[in-house]
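Next comes just one chain, in C-alpha cells: the form predicted on its own.
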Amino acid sequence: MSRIGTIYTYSIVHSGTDNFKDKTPYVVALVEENQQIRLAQVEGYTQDLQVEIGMKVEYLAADERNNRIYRFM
C-alpha cells in the first residue's frame, strides 16, 4: 500500500551544502500526509518539472534521521 501525500508548500534549493551540492537542485517541501504536515525532501525533480502546491508525492523511506522523503508521481 502506497503512502501518498500533497504537497503543502515547498522551495527549489539551487545551492546546497558540501553534503548536498551533487543533488541540486532539488525541492524540499511540506507534505500533509493523514492529516498531518511534515518537512520532507522530494526526489526526481528536473527542471523541467513544473512542481506546484497541491501535487501529489509518494513517501519512498526515512532517513538516518528519520527525516522523510518522498517521490513525484
The other form holds:
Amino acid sequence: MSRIGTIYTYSIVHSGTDNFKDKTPYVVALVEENQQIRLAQVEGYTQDLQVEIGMKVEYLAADERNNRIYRFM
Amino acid sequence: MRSVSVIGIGETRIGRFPDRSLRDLIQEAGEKAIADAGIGKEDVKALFMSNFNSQFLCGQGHIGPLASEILGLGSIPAIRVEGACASGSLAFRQALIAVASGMYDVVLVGGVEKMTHQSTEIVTAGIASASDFELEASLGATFPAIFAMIANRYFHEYGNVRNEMAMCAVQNHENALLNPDAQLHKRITIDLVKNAMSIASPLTIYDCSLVSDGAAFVVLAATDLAKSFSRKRIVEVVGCGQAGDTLTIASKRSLTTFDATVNAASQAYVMAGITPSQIDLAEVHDCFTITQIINTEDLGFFAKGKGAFALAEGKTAANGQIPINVSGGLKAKGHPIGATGLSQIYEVVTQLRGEGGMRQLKQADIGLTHNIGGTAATCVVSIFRGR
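Form predicted together with the partner chain structure, per the form predicted on its own context:
Okay, now the whole complex, with that chain kicking things off.
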C-alpha cells in the first residue's frame, strides 16, 4: 500500500543555499497526511507540471533527519 | 513602571557597504544618537546591542563590549540581544524595561548588521538559521520559500493578490525615493515586479526585502528627565508588546494570520490605551510583500483578507488613511537585520518630531513599529506618542 499525502501549500524554489544550488528548481511543501502537516520535499518537479494546493503526492522515503520526501504522482 | 521616552536617534545610511567595518557602522550611528540626545557619554548607564548573525557572516561575536569600546562608554553593562529579524526591537524592549523599572535613567540601544560582503548563498544560509535547521533549512526551505508557501496559502484562502503584492513593492520603492538613508532610490512598476527573476514562486526578487549593511541607535531616558537633556519633541513610548509563536511553519495554527503579531499588538494597544484607528503611521515588517499585507490585517488596520485591496486603494500610501512604511520599509530602505527594528523606530521618531524633510507626513503624533523574527516566531510591537 502506498502512502498518499495532500499538498497544503508549496513553493517552487529557484534560489537556494550552497547545498541546494544544483537542485533548483525544486519543490518544498507542507504536506498533510493522516491529519498531520509536515514540511517535506516533493521530488519530480518539471516545468510543465502545474503544482496546486490539494494535489496528491506519494510518500517516497525519509531522509537522515526523518524528514519526509514525497513525489509527484 | 515609570514612563520612558526616546530622546536620541541615529543611523547610518542603509546600503551595500562591503568595505565598511562593523566598527565603522557602530561608531557613526552610535555617535549620532548620543549627540542627538544632548547627553554626555557618562550619562549612558547601560548598552543593549542587537545583532543577528555577525558570528557567521563576519566572524564577530561579543558585540556588546565591541560597541561600548568603540563608543567610549567605559565599563557600563553591555548586553547582546538576538531574536532573528526582530533582534532590534527585542533589544529596544529590554532597554525600555530597564529604564521603566527604575534600574537606569538613561540607556543606549543599538543594532548593527553587515551582510553584503558575503555571497547570496552564504547570506541565504545565514538567514535560514532563523528557521528550524533540522526540520526546515536542511530540506531546502529558505526564508523566501517559507513566505512563498504562506503567500500561496493566502491566495487559496482569500484570493490571488499577486497584483497587490507587486503594488506593495512599488509603493515602498516610491516612498524610499524621498528617504536619503534608503538603500534603493529606484522607481519600479508592477510588471517589473511580476516578471523579475523568481526566487521562490510566487515571490520574485522584487517581492523580497534587501540584503543590507547598516546600524541604528536609540537613546532612552526616563520621561521626567527627558527635558533636561533634549530640546527636541519628546517621544514617549506609550505601548510595547512582545509575543512568540512556534518556530516552524508546519506547527502554526494559521499561515495567514500571525498569532505573535496579534498578541503583541493587543498588549501594545491595551498598554497605550488606544485603538488601531488612532495610529497616524506605522513601520511594519515587510520582509516580503505578502508579509506587509498580512501584517496590516493582524495589526487591526484592515479586516482579514482585505489588506491587499486596502493597499490597492491607496489607503496605506503616504497620503492615505494609514501610511505604512513611509521610510521605504525593509523592501527599499533596507534590512540590515540586527539594525532593522531600530531603523523602524528611527523613522517613527523622525516623523513624530517633524524632521522627515521631503517625506514628512502632515499628521504624525502617534506612530507604531512592528518587527517580526523568523516565521513570525518572535514579534515586538511598540507605540510612540509625541508629547
